[in-house]
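Coming up is one lone chain in structure tokens, specifically the form predicted on its own.
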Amino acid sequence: MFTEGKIGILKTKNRFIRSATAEFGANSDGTITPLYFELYRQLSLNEIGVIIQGHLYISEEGKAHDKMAGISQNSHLKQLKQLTKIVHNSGKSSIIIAQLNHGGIHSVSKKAPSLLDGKKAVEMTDDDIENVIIGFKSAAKKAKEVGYDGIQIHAAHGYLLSQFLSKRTNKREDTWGGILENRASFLLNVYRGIRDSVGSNFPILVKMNGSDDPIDGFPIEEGTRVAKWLAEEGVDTLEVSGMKSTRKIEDEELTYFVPFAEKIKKQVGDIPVSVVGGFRYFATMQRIRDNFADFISISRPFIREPDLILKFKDDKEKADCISCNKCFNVEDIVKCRADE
């Protein structure tokens, strides 16, 4: 876990990734608060190999929840540039990735691939889809300009791009729906647009569900095919996650998505793969790393212990996080509330 890794042209000091975690620390206009800066200052001081920032909305209509930070307006950029400097100047963890997202049905616009039973949804037109692709391209270009080391496309967790991948939420009968090739075309076009926008060397990562099965209609057999297509396009790293329905305990150490990530890794060869979900024991992380994973992604444990990597280096065996999720009972910013 403490060996160097590679993500495209980037060299990482170890194999730990801070998986993007919604901070709930932004103002209503998408600008970020002093507590937000402090959160990333703390993360940057503690030798985390790669820090992926919590999702940034690429357009006002794609904002997924209150207190979400944005990258859609020029007014957002001065602070985001300041944030990248905080990480780069720490001298500890020099890599920060911007995660770009559109909330789809979960956003203020309620736009979705198709109309959904029991939910207010606006079915997207071809123009809507094209505008989202343009929005991702524009946001990626802004991210590069303000100093991020790469970007991650959020195609997981039931947000817009994963809604298009799922048969449950994508009931279209045109070129954006139906067979998997059509359902994946939105994500692939977003990737291609971003690649054209940022150039061949700027790292692009994708966060995707290994599977939404059994609920959301995106089984692992389809997940592996989409991963392979992304690898063929030249994606720099895939981070494998999933929906709540697939958070099944495979062993006592709660590594939810390892079986999906292992199957995806077999399909993508040399493309780096990271897996997130329930990691608490260092020995488990090392075992999965030795078995197949290029990186291990962690989310909630870093909320409680931003210095967790340093503690692992000093032979700490298990993160203190108890998975209570009180950290997301947000008042001002995400933080551990397990002892409250």
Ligand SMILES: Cc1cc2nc3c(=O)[nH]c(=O)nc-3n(C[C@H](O)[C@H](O)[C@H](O)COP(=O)(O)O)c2cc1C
Given for the second form:
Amino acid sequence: MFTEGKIGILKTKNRFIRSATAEFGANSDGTITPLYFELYRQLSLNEIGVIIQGHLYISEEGKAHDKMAGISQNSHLKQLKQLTKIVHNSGKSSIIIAQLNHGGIHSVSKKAPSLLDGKKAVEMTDDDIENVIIGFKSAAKKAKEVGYDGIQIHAAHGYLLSQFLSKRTNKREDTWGGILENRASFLLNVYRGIRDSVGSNFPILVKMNGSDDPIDGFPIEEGTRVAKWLAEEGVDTLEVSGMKSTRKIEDEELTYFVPFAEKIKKQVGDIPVSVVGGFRYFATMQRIRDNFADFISISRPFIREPDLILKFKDDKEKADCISCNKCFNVEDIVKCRADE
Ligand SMILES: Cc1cc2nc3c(=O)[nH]c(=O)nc-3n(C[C@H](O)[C@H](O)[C@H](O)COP(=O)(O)O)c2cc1C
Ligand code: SF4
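Mind pulling up the form predicted in complex with the named molecule next to the form predicted on its own we just looked at?
Let's see the whole complex now, leading with the same chain.
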């Protein structure tokens, strides 16, 4: 876990990734506050190899929740630039990646691949789809300009791109729905659009569900095919997650998505694969890393202990996070509230 790694042109200090973690602290216009600076200063000072910032909305219509930060307007950029500088100036070789998202049915616009029984949704037109692709391209360009080391496309957790991948939520009968090639074409077009706008060297990561839950909408056999297509396009790292990503399980053996990630790694060869969900024991992280994973991603344990890596170096065996999810009750910025 403590050896150097590579994500495209980036050299990472170690094999730990801080998985994207929404801060729930932005102003109503999507600009970030100084509280973000302190949070990210702490993470970068504590030797986390790669820090993926909480999801940023790529367009106003894609905003997924209150206090979510944006990267859609020029007015967002000054503070984001300051944030990337804070991480880079920490002197600890930290890397900061911007995660780009459109919330789809979970966004303010309720835009979705197709209508769903019992849910408020607005079925997207071809123009809507093209506009989202343009939004991702433009947000990625902005991310590069303000100093992020790379971007991650959020194609997991039931947000727009993952809604398109799943048969359960994508019931379209045009070229964006039906067979997997069609359902995946939105994600692949977003990838290609971003690659076009940021150039061949700028790292692009994708966070995807290995499979959905219930699995029939997007089984792992489909997840591995999509992963392979992304690998063939030149994606720089795949981070494997799944639905119900913040579970309350703490068993050493019950990390959530390892079998999916292992199958995906077999398909993508040299493309780095990370796996997220439920990692608490250092020995488990090391074992999965030794088996197949290039990186191990962690979210909640870094909320509770930003200095967890330094503690692991000092032989700590298990993160203190108890997976209670009280950190979702945010006042001003995400923090551990287990003891309150
Ligand atoms: C407060 C909070 C905010 C989160 N925000 C995001 C996010 O913005 N993007 C994302 O991909 N995942 C998000 N997640 C999910 C985490 O990245 C991670 O996949 C999940 O928590 C499982 O990992 P863990 O067991 O190490 O916490 C969030 C999780 C938490 C607890
Ligand atoms: S509130 Fe609970 S889940 Fe969140 S970081 Fe603290 S212990 Fe972990």
